[in-house]
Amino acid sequence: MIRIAAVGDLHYGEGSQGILKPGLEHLPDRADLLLLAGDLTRWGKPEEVQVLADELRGVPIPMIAVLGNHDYHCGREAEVRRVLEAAGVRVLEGEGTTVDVDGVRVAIAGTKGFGGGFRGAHGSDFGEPEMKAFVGHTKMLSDRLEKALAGLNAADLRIALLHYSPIEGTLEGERLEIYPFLGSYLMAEAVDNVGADLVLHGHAHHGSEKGRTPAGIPVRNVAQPLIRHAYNVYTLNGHREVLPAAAGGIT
């Protein structure tokens, strides 16, 4: 079985030293791997990631990331990249990755994702040229998202790292005016075309935590307001199972 650590907005800045420390110090012996699904600044700036790193370097099993939309507010998403990296964290943006867990290949592709909306109630890329560019964003991240997978079909197991929601069910609780710059459907469709264990994703603050995709791939919200830990435990049993979150450092 693979366990795998995840949250997402975090949020770092000044005075946010210690959302995640009291769950590190037993991170290994609780997980194979922390996965940050994004949101992991304020205003997206280095030294703000800075903080994060501090507390993430050395941390002796893989960390992989992907960024949200307050890591890219100042245009310095670059910068905050390699902050991350510099301490260890593998950060993703329409690639994906593999880790081998005591023999397991455990496949991790990662987006940022967008939103626009779900079946019924979504946008197009038609009209204005502003309408153009914010769908076929999302279209474009949704394509690599795909390829990345179709890439990692030689794993074990897979997993897609989000910042934004691919599915309706975890959005529950937010309010539905604002359903569109929470997710895609787009996101959801690249999953189910090649496949994937576990989704995971952050943004949704007032969410629910559980969902599965169209074809029933498993969705989990790990927003740090919402599941209210330094993060949750998901463990991974190789059939498409995701047993009961463990949660870890309580904030």
Contents of the next structure:
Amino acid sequence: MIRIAAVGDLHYGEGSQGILKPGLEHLPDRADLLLLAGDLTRWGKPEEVQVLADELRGVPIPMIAVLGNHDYHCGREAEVRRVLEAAGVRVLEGEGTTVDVDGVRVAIAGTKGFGGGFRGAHGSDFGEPEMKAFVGHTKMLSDRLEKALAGLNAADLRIALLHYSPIEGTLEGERLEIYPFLGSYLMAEAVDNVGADLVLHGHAHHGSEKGRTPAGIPVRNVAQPLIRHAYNVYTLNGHREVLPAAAGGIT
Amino acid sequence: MSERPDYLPEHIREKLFHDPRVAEQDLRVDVKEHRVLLGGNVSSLQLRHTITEVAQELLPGYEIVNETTVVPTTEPEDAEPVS
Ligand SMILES: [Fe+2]
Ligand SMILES: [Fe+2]
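Next up, the form predicted in complex with the partner chain. The previous block was the form predicted on its own.
What follows is the whole complex; the chain from before opens it.
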């Protein structure tokens, strides 16, 4: 059994020092890896993420993160990434990584992802250049996610780590008007095309925790203001159960 | 700030979001007469105080009622078996 700890939307900034650290005390006894689902800062400043990085440094389990929209705000996302990596947190964007947990190969593919909406109500890359750029960004990141996940096919377990939501199910509680800014079905489709065991995301602070992709892959929204804990833990059997949708995934 | 009251709460909400000390998108802002009611989740007590200060800077003549909630970051109780 593999134990995945996950949290997103910590939004570290001035005065955040010590918010997470006490809650991490027993983390190494309770989980095999820690996944961070983006929005680790308020303004995207390296100084903000430094405070979090100092609290994470030395946590003796593998730590893997994606960035969120807040982490891009002041255009210093490359520095934010470096600060995290210097503290031992692997940051993914359109990439994958594999961690060995007692002989079980756990692979994680990560992207920030982006918005657009959901089936029947998704924006299209049509019309103004701004609209094409918006939807085009989601398409590009979803394609990269699919390729990254497909490249991890040899692993025993595969997890997709996102910031934006791939489904509406974990947005319940949010206002419908902002769904297109909260996620896109293109990410769910990418995951369903190649298969995964679990999808994690944040961003929807007022959403709900549990949902499934159209092909039945479990999705968990781990936005901290929603889960109201330092992290949540999900356990997975050490062998793949969810097949790609094309091969008859569960519903 | 003298603005049409219909739009004032949204302008305050937007200004709080764009203040680097706050940068919080999820705040609720209601204005009734000369009272500003703030609601939503915040990550720390310090941020809660900062939000009151910034709101007071934005609306000097108003009473700021901060009803935001500090979200706990305690350890989770149990793990959820997903598969
Ligand atoms: Fe967030
Ligand atoms: Fe976000």
